[in-house]
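Just one chain is shown here, as structure tokens, and it is the form predicted alone.
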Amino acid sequence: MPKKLIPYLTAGYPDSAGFLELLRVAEEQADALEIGLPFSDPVADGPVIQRSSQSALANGMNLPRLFTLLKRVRPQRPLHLMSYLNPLLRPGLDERLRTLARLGFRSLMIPDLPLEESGFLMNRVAKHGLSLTPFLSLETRPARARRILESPAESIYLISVRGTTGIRARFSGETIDFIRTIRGRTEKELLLGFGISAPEQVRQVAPHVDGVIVGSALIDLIDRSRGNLPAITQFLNRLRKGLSREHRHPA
């Protein structure tokens, strides 16, 4: 099966028009897109994504405004929403979930919602054709990892490093062993995130996962290049080539 490249974009960053342009460019290289809803009190985001979220919040970005933007462009790739729980727990939750499904979202990734407390939401998202994607990390204890792998989730978000999101130069042997171990225990879709920044990393992990999510490195490039769209296209294309060549570079 082809491996998936999943770019992450912060909703409303650097502004509404810029976000839509980035969405269009990222979609050309992507198999799916992860959109992060900015939140004022994140627990998993590193400094790069935190800065983009604070900027988007200052511009008034929220879930209803994201809906308005996406209705204008209608992305053709499957979408994943990265959101903390608080912005979702508002009156009209079912209508919000219904709108997410209509706009092409497939799953919700909620870092501050433990699997043990997710039952109330798991049933509601399933009614709308959505799913919850739980997180599994190097810090996850074996018994809890087993419960996550046995859950109804269709996909698992593997966190490749200890700590928050951010750019890393390489993956440790511990990370590779962790990914291989999980791959050997499940046939669920495994999406690897946190720290993806170079084709060499992609080639290192691609034999063992179904997709890679690139967030901080992409947001950092957007910042450094001031939204230079050709540079962003080139960066994503390099990662795409790393995925397509992974079979020649087994880890």
The other form holds:
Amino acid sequence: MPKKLIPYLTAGYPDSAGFLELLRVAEEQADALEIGLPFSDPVADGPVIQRSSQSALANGMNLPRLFTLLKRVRPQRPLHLMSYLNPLLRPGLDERLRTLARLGFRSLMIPDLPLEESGFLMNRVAKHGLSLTPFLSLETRPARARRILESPAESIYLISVRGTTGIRARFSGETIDFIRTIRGRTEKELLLGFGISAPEQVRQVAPHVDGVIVGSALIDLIDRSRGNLPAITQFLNRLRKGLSREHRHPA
Amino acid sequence: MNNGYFGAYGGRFVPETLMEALLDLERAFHAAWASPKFRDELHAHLSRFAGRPTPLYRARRLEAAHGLRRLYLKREDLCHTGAHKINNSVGQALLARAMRKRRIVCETGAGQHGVATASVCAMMGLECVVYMGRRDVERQRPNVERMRHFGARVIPVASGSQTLKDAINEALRDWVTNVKDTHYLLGSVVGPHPYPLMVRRFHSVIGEEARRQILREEGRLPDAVVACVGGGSNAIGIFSAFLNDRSVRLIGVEAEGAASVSCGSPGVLHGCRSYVLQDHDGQIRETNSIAPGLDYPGVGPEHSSLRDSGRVRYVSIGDRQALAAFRELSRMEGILPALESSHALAYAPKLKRLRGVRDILVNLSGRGDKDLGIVSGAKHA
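Switch from the form predicted alone to the form predicted together with its partner chain and give that structure.
Shown next: the complete complex, the earlier chain at its head.
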């Protein structure tokens, strides 16, 4: 199976039109897309995504507006929604889940919803053909890891570092060991996120995971290049090559 | 309390990276609380370091001015470092030491929790990092100075409303990053389980003392107990001893510009389900109160449960009324109350309208030296 490149974009960032352009460009390089619904208090996020979230909120982004935008462009790749729990817990949740499924979303990634609290949402999400992608971290111990791996989700989100989202130079031996250990325990799709920013890093982890999620580094590039689309294509393309080169020559 | 919930409120809504740490903390807390050795050590620190028990003071001139029969103040302002916060800081620091965590992070709004924690860390030789909203750093300057004297690193937080909410966000981010060697010494009855339960236990000494003291003085319970509510730690501390006394009315006083219980709706913020101030998209609203310790859009989950059950009534007081109460207590009783506690003081006289309310107990949760800048700035407003 080819490894997946999953770019993360903050919904409505830098603005509605810019977001739609980025979506189009990212989609050309991507196997799936993760779209972040901005939240006022994103405790799992570092400064880059905090800023993009604040800016998108200031522009009035919310779930209904995201739906309107996506109906306009209809992305063809599978979508994942990254959202903190509170913005989802609004009246009409079932209707919104139905819309998400219709627009091509496959799963919800909720960084502040650990397995122990997810029971109330799991069945509701499943009813609409969606799943909750659970997280595994460097801190997760074997007993809980087993329960998390037994959850009905198709994919598991591996958090590569202790900390918030952000750009990091390379992964520690501990991270590689962690990924390999989990790989040995499950057939589920493993998606690695947090701190992925360079092709060398991608090559480092590609043998052991099914896909990588690139968020802060992408948003940071969007900021620095002022939305220069060729630069973004080039960046994603380099990451993609990092993934596939590894695929042809497994370590 | 069931599996980390007070009725429908509470829980552990945190990133996966913190889950094992919370489970460890819960185990460590239950073991410590059941251990006579831990309780003895806690008691010793509370009496020799924190200055407990604090007195119960009868405010006779205020009684006369407002036509109240009896008005008692629980003098938490006389605790070491100037507020009830030290009860919890001592307890959690002992716990951190038992868990072999040498680095402490905490948030602070008014600075009282930061000062208490910095002081305890100095006493126990622990590293201390305090996150404080930049707006609060500016308006509670004396407390920033005190924390620095105790050797703490105070990190101003420039995101969001630059107040308590944002300080908690940043403390959580630090904890996620340094969870291996760091304990998050959360300062209120908010956050993920076990914090609301644990912080409540550490502050229950306030209510236990006050109940014993007033029974000794008067041979009867008060008709009403009043406390200010931001996150709600001092209120839970004093209410906890009176919850089963059905004759005693319990009143939580919020700041008008941050009235999460009175004006909010259930939501999830900072790891727990509770009443929060939010817009129709579930975005957390920014608050605005003259009292930095009340300037918070959430509240402890137990308060949400007590609101729904009707056991505690929640009301709110505006900045001007709080300032008036600050000046009145200073002038008439020679006690400078914290602006947070001034909200409770401002509400107390209104209770005499209620039938059968004649003896009132107010939790004077902190002292107001830190607020002189705000108060003199507001003089001509």
